[in-house]
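Here we start with a single chain on its own, the form predicted on its own, put down as structure tokens.
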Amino acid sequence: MAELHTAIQLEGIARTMRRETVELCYRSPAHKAHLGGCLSAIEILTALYTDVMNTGIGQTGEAWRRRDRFVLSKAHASLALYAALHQAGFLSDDEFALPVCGEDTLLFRQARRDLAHGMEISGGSLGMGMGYACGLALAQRRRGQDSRVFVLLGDGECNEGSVWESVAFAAYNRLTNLVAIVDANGLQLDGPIEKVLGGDNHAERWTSFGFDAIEAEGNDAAAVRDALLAARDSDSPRPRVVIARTAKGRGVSFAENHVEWHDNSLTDDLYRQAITELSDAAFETRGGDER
């Protein structure tokens, strides 16, 4: 097993991915981008693609078929996924520089299935990804493969009834090769989660359906990495979920915990401000702690 990255290394990768996500948002002015939910998920994606998943990068044949799968159920966070795929080597520098949307591109407002570039599912309506992940996990088990399926959902997305049908299916079928992750940033399009449809008792709800729940600081890359490894390697007979407590718009002052950045565009001035705040120099000035 490869040596794990240090907390400082993980935060450096996360900082790079956060800048790249902001750049992708700025490069698509004709289309609003879900910047808030992208930025809240950066450390989760950093941990998955750096220390947790067997991505299959560079593998072929049976080794490729035994890769772990990642399903981005909160598909509006595709820009953050592209940054992760770039860092992991699935997207070259030239491919990552393509415009978001339009002809002759690989990058769209919501990811389109493209296995060669690490995209396992075409994104769309919220609530779809959990069921898709269950199907992948069941298929892998029937094939005798020891790989894992990771699925990332938003806490607002968990208002969808289809999510809970799939959660019940996973628990009933004891899909222990499945790890769900909830990006619990507390905000959705219409406002705070607690004011739209209930509170933040995510662990209690998932446990009641038959999952083992682990809670973690989702914007601490090392902490969420450790929680994901614990979920991945558990010998429990129940599937697992990691509740990652995050902040919407994390790392950019004008977007952090502001619901209007659920879906918005960057002006020239806001782009420059965001890049300045995410620079290595600004990080060092804050004492090396993004929190």
Second form
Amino acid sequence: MAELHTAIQLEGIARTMRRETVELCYRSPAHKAHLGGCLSAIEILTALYTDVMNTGIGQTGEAWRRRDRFVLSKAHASLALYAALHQAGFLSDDEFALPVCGEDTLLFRQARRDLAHGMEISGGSLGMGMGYACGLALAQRRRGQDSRVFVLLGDGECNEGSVWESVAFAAYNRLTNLVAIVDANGLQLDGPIEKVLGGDNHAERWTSFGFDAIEAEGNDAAAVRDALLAARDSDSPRPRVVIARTAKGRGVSFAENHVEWHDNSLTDDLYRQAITELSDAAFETRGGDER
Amino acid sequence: MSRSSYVDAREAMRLCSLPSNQALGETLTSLADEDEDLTVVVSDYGRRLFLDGLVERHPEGFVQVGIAEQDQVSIGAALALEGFPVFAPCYASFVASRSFDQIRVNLGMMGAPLVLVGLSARYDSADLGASHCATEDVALMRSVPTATVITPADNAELASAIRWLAAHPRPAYVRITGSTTETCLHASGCDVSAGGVTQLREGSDVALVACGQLAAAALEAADILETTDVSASVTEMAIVSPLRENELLHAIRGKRLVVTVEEHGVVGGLGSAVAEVLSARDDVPPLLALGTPRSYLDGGDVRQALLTNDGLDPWGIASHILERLERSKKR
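Can you switch from the form predicted on its own and show the form predicted together with the partner chain instead?
Every chain and every other molecule in the complex is listed next, the one we just looked at coming first.
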């Protein structure tokens, strides 16, 4: 079994992914992107694609079929997913340099199903990924495969009733090969979630449906990695959810916890400022501690 | 899958003597007996589908999601994209409308080869009121470009369609317009894989094009028209989308009038599909589209009474046609 990454290593990878995500956001048409929800999810994706998932990269045949699967239900974080897929080897440097949107590209503001490049669903319509993940988990069980299925939801997305149909199904059917993750960044388009429909009591809700809930500091890469491993390897008869407490827009000062960066356009100046803040040099200057 | 989509005469007669739900359940169970991967995903409407054998012998092939049609489509789609042949039966009034977003994303954008089966479409459950009458299910499913929409005229055609789709999975919607029927328009056998077009009757003046159980009423209407010296052909088209254009144009060639008949609203169903073909051409007859009225059922009633009220029983269909022919003469 491969050794786990150190906290420093994970933070370095996360920083690179954060930078690459900002670059993709700037490369989007009119420089417009869901920057906030992309940046909050970085450490979750870092952990999944380094130490948690058997991604199947480079495998074929049976080994490929036995890979773990990831469903990005909050598909507006797709630009962050592309950064993770680039790190994991699913997107080559050339593919990662393609335009965002348009013809002849693999990259879109909301990912399209492309299994070879590690994208399970065509996302964009919230509330469906959890159900799809349940179907995937059932399929793995029927095939006798020990593949795990990971699904990432937004906290605003949990307003959707369809999410809870699937949560009930997963719990009732004891889909223990399924790990759900909530990117609990506390903000949705119209404002803080407690001012829209409430629901910040994620652990209470999920456990009442029959899941085990593990809370984690979602922007602490090692902490969320450890929580995901605990969820993955638990021998509980209940499926698990990791409630990752994150900050929307994390790592970029003008975006962090600002509701208007749910989606917005990066000016040239803001782009340069973001890249500067995320540079290794700036990190060193801050004393080498992301926390 | 070894079982072909051909339903022979003996099987056709047997299937047509059963309630549609039983014909469906037995067909799915037989398919599961041949293929362990065959899967049925239900949303709390499984007990009445005669699936006991499937549940008993292939428990993993029966997936219950509860009263949660959106989840039914998401889960069914994932299983289908993972290579399982999947059927998802549900009331027609709920399956297309309740989970249409999941349908357009999974079956449309991702091409999930999931087969939705709409039970008890339009007036079959009309005693339960408008909520249980599907008026727009065909219209919705036709708008999904990847979806094959099939409205079998009898249980033989239903079984053939199910077997065809199990062997050749694709995004699809199969609509059943009756829970009991003694209609058998394919007594000599049928095979939907050949295109689902059945020429029930030849004629020279009017071309009746029908789908679903009302094809039988269209046939009787043609007999009534004969007594008034109007010669009508009757063509049953089970596959409403994609519509078989060549067969349609062949059926209507040289006729004074084309009449579509369906147990569905005229907006978006067979009538619209035919209108779309005709509107692109100059050399075609005018169209009379007969279907259920553009309104929701007020209250509730039994199917036959409602069909008669809508002019969709044989006498009603014949009257509509004669009235239209009369109007054309006056111009």
